[in-house]
Structure formats: structure tokens, C-alpha cells
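Presented below, as C-alpha cells, is a lone chain in the form predicted alone.
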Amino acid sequence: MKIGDKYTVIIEDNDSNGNGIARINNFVVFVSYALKDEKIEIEITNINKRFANAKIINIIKPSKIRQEIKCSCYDKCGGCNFLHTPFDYEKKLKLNEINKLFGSNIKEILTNNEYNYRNKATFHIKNNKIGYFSEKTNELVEINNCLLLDKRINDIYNYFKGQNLSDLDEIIIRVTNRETMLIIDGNTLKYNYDDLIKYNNIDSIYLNDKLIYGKAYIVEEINDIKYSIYPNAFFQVNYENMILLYNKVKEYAGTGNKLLDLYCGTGTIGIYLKDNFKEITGIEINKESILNANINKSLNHINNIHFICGDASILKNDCYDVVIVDPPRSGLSSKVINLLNNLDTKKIVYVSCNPKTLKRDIELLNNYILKSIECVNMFNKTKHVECVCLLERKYYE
């Protein structure tokens, strides 16, 4: 087998990334956008020691559940993985993977909106064209209407497609329920934003990290709680499913005296649980996120929460009833795991966007036992999934 070779195969199964699984002389081949039981012609695109990758050349016998693909960039962009499948099948594949990984029996993945959910997008500019970079490359892909984006982001993107962008490098668009922010990188201040502001209801524009128009931050509201969003601060990209996630965190956390919110970002989770605990502490290493968190505290007139800027490993054993951790995809550091194992706390609520590092960390948190796990399809139509777990200290069993 070599790159460029062509074969006719029958797809045996699907993985949780939306790939079809075939075998050629008992060697596993992952086929992008193929479905179980399909008979297809493929071309080998990459070969590793244990498996190969391939693309579809021709579908000889399609699956009964194959859907018409509504995006002309699907095979070029790499941002989506399940546009060719029904939503229920996407959810089934993701749940199967999580249940297999954790030995769980989750019946339903929590989710709302299938499309148009993203409240943030990063567009790159190359040779006066604007679009996404294809997955793992710097090849620019122009789009027409991204099915995952909020309509306002698509409208602003299409506005820029008609402009001279020769002096700009990147445009990030963020929206809340009511407001819109642009974060632009470029080599000039000459660009005229008047029409953009007039026709697209822009509330804030940053150019090269400097505020040049409007408000310093935009505001999102969730269940009467206000959250400020600065240009570089983390905020979940799916508003509706974020509420599902936070409600599950609140359920797992319960009530108590002291709550510790590690990797607290802009304080969103801690503030969401403000009525469940008498005292809340948030720790976050990103200075801009802590600035956001303190503004959020002020916006909501909260007196029982305080935020500390620093690495998660600065946590101290302060008799917390519950600890919430929401780390990056790399998961918890060995130092933080050691500190948590020696922390005298009843429960840890672990929020993760990477099931594999979540599984690793749970096994290393050996003073705790996994009591419950739920999935939130935070990134519908993509290969990613969010999990929230309840861990209880073993001597509280």
C-alpha cells in the first residue's frame, strides 16, 4: 500500500470523529466522511505504522442514512465532521465512544441547537482573501455561509469579502445575544470602518490590541447574570449548550459553605453558582480573564466571590466543600493532581473538552471515585464533545 493507491472497500463501522473504518488486507483504513455499510472507491492519502487514511473517490452504494451535504467547503475546511450524517447518528457515535472509554451507560447527550450556534469565529486573510485555514494547514478556504456560525458573524464575514483587505491579517468576530465585537490584526489604521459599523451594528472594534471604537467589552446575559467579554478572554462558543453544561455543574456541585473554582476563566461557573455557596474562590492564570471576572462580579453585585490571578497549583487546602476544575485540553498538571489528591474536599466537579485527558486524570485522582458523568454536545457537527463528571472522595462513600 502506498499514497495514491485506489481500492474498493465496504465500510465496517464509524468512529467518533465521523470517519468510516475499512480494512485492506487486515490493515485499518480511516475514510473521511464515509458511513457504515457503504461500498465506496477510496484513495489512500496518508499511511502510518498502524493505520492509513483515505478519501472517497466514488460512492458505489450509499448508506440509507447519508444526508445531502449543505456546505460546499466540507471536504476542504476540516472544521466539521458530521454534515453527511443525521444529528441522531452523530450523537450516537459520540455517546458510544464516551461509554466505551469510561465504562458508563449514558443514554442521552445534552444538546440544543444543531446549527448556527457559534458566537465566535477567527478568519484569516491571505492574498486579499478572507476565510478559514484548512485543518492543520495554512491553505486558505473561502466560505459562503458557515452552517455553525451565528447569522451575524456570517453577515460580517460576507461584508469583508467585498472589501480591500490587503493590509489586514486576521479578523475575529465575537457576538453575544445583543452585541458584536471585532478584533482585527493588521499593518494599517487607514481602513474605513464607517459602513461596517453603520450596516452591521458593531459595538466594539479592537485593532492590534487597541480599542479604536465603542466599548471595551461586550456583555452576555444568562439567566439574569451578566458576563463581560474582552477580546482575548475565554467564553464558551455555544450559548444554549453552555446553559445545559452549567446547570449540570450546579446539580453535581450541590450546596455548601466553600467552593473553589480552578481554571475559573472569566468567573462564569463560579458566578453561576453564587447562590449555592456562602464563599467562592476562583483561580485563573490569565490576567485578562481575571479582569473580566472582577467586572462580572461588579456587574452582578456579588459579594461572596473573590478571584486570584495565578497558576492552578497555588491552591491551598482550605476545607472546600466542592472543587470545580475546567482545565484546557491538556488536562490537569501532575502538581495539581497531587494537590487535589491531598485536598480535604468532598467532591470534585470536572469539566473537560478532551475525554482522553479526562480519563487519564480521573485514574490519577486515586483518592476519588467517579460517581457520575454526562456529555454535552457543545460543538455540534464537529468531532469534539464536552464532559462533566462528579468525583467523590472515597471515604465519603
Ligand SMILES: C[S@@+](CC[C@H](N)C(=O)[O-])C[C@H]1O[C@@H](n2cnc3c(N)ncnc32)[C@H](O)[C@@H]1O
The other form holds:
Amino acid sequence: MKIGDKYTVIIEDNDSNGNGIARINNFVVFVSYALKDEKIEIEITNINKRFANAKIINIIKPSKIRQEIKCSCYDKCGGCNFLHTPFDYEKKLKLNEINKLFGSNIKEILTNNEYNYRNKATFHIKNNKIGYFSEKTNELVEINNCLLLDKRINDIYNYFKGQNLSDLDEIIIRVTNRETMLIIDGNTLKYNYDDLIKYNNIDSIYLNDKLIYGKAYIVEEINDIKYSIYPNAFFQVNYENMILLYNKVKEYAGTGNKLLDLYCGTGTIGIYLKDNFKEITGIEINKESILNANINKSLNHINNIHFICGDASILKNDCYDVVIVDPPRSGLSSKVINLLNNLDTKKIVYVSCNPKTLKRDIELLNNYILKSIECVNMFNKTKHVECVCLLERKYYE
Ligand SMILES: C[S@@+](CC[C@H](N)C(=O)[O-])C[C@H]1O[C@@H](n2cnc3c(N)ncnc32)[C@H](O)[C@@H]1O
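What would the structure be for the form predicted in complex with this ligand, given that what you showed me was the form predicted alone?
Up next: the whole complex, starting with the chain shown before.
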């Protein structure tokens, strides 16, 4: 078998990344965007020792559940993996994978929305064209109303599509329920935004890290809580599903005296749990996020929370009732695992956007056992999934 070879195959199964699985002389081939039972003509695009990848050339016999793909750049962009499947099938595949990985029996993946959920998009500019970088090739892909984006982001993108962008390199658009921020990078000291703000509702514009128009930060609100968002601060990309996730964290954490919110970002989770604990500490490595966290603290008149800027491994054994960890995709470092294993803490609530590192870390956190796990489809239509777990200290069983 070599790259470029063509075969006709029957798809045996689907994986949780939206691929069809076929076998050629017992060698596994993952076929992008193919569905179980389909008869497909494929072309091999990549081969390694254990498996090959292929793309569809022609669907000879489509699956009964195949959906019309309503995106013109689906295969060029590479950001979506499930536009060809019904939503229920996407959820089932993701859930099966999580249940298999963790030996769990989760019945339903939590989600509130299917499309138009992303509140942030990064657009690149090349040869006066604006678009995404293709996942595989980094080539610029012009889009046409991305199905994942909040509609206001699509409108602003469409405005830029007709403009002269020759001095610009990148435009990030962030929205909250009421406000919009633009973060522009380019080889220029000035940007004339008169037309931009005339035709679009914009509350804040940064150029090369400098505020040039409007507010320094935009605000998101959940129930009675206000969250400020600065240009570089982390904020969950799916507002409605963020509420589902945070409610699950709140349920797992329960109540108590002391809470540690490790990898706290802008302090969002700790602040969400402000009424459940007497004293809350947040630790986060990014300075701008800590600045943001302290603004969130004063915006909400909270005095039972304090934030520390530093690596997660500065955590102290401070009689925490509950520790929340929400690390990046790489998961916890071995130093943090060791520290957590030696804490006098009853519960860890682990929020993860990478099931593989979550599985590894749960096995390494050997003083705790997995009591419960839930799954939130934070990134509908993509291969990604968010998990939240309750781990309990063994001697408290
Ligand atoms: C997935 S985000 C979670 C943010 C927050 N819990 C939320 O829900 O918005 C992970 C955060 O971990 C921070 N981070 C990354 N490495 C870190 C480290 N070694 N120590 C502390 N924080 C770190 C990142 O800056 C980021 O804000």
C-alpha cells in the first residue's frame, strides 16, 4: 500500500473522531467523514506502521443516516469532524469512547446547543484574504458562515472579507452575550475603524496589544455573576455548555470551608462556587488571567477568594476540603500529581478537555478513586469532548 493508492471498501465501524474504520488485507484504514456500512471509493493519504488514513473519492452506497453537509469548506478547513452525522450519532460515538476508556456507564452527554456556539475565532490574513488556517496544511481557507461560530462573528468576518487587509496578519473576534471585542495584529501603527464600528456593534478594539477603541474588557454574565474578558485571557468557548459544566463542578464539589481552584484562569470556577465555600484560593500561571481574576472579584464584590500567580506546583497542603483542577490538554505534571497525592483533601474535581491525559492522571492519583464522571459536548461537531470527574480520597471511603 502507498499514498495515492485507491481502493473500494466497506466501512466496518466509526471511531469517536468522526472517522470510518475499514480494513484492507487486515490493515486498519481510517477514512475521514465516512460512516458505518457505507461502500466507498477511497484514496490513501497517509501510512504508518499500525494504520493508514484515507479520504473519500466517491460514496458508492451512502449510509441511511448520512446528513447533507451544510458547509462549503468542510474538508479544506478540517475543524469539524461530525457535520455529516446526525447529532445523536456524534454524541453516542463520543460517549461510547468515554465509557470504554473509564469503564463508566454514562447515559447522556451534556449539551445545550448544536451549532453557532463558539464565542471566539482566530482569523489569519494572507495575500489580502482572511480565513482559517487549514488543520493539516496551514493553508488559508476562506469560510462562508462557519456553522460553529456565533452569528455575530460570521457577520464581522464577512465585513472584513470585502476590505483591504494588506497591513494585517491576524484578527481575533470574541463575543459575550452583549458585547464584542476585536484583537487585531499587523504591520501598522494605525487602523481606521470608522466603517467597522459604523456597520457592526463593536465594544472594544485592540491593535498590536494596544487598546485603540472602546472598553479594555468585555463582560459575560452567568446568573448574577459578571466575568470580565481581556484579549489574551482564557474563557470557555461555549457559553451555554460552560454553564452545564460549571453546574456539574458545583454539584461534585458540594460545600465546605476551603476550596482550591488550581489552573483557575480568570477565576471563573472559584467565583461560581463563591457561596459554597468560606475561603477560596485560585492559582494560575498567566499574569493577565490573574489581573482578570482580580477584576472579576471586584466586579462581583467577593471577599472570600484570593488569587495567586504561579505554577500549579506552588500549591500547599492547606486543609482544603476540595481541590478543583482544570489543566491544559497536556494534563497534570508529575510534580502536581505527587503534591495532590500527599494532600489532606477529601475530594478532587478534575475538569479535562483531553480524555487520554485525564485517564493517565487518574491512574497516577493513586490515593484517590474515581467516584463519578460526566461528559460535556463543549465542542459540538468537532472530535473534542470535555469531561468532569469526582475523585475521592481512599481513606475517606
Ligand atoms: C483549561 S484552562 C482552565 C481555566 C478556568 N478553569 C476556566 O474554566 O476558565 C487552563 C488554565 O491553566 C493555566 N495554566 C497552564 N499551565 C499552568 C501551570 N503550569 N500552572 C498554573 N496554571 C497553568 C492556563 O493559563 C489556563 O488559564
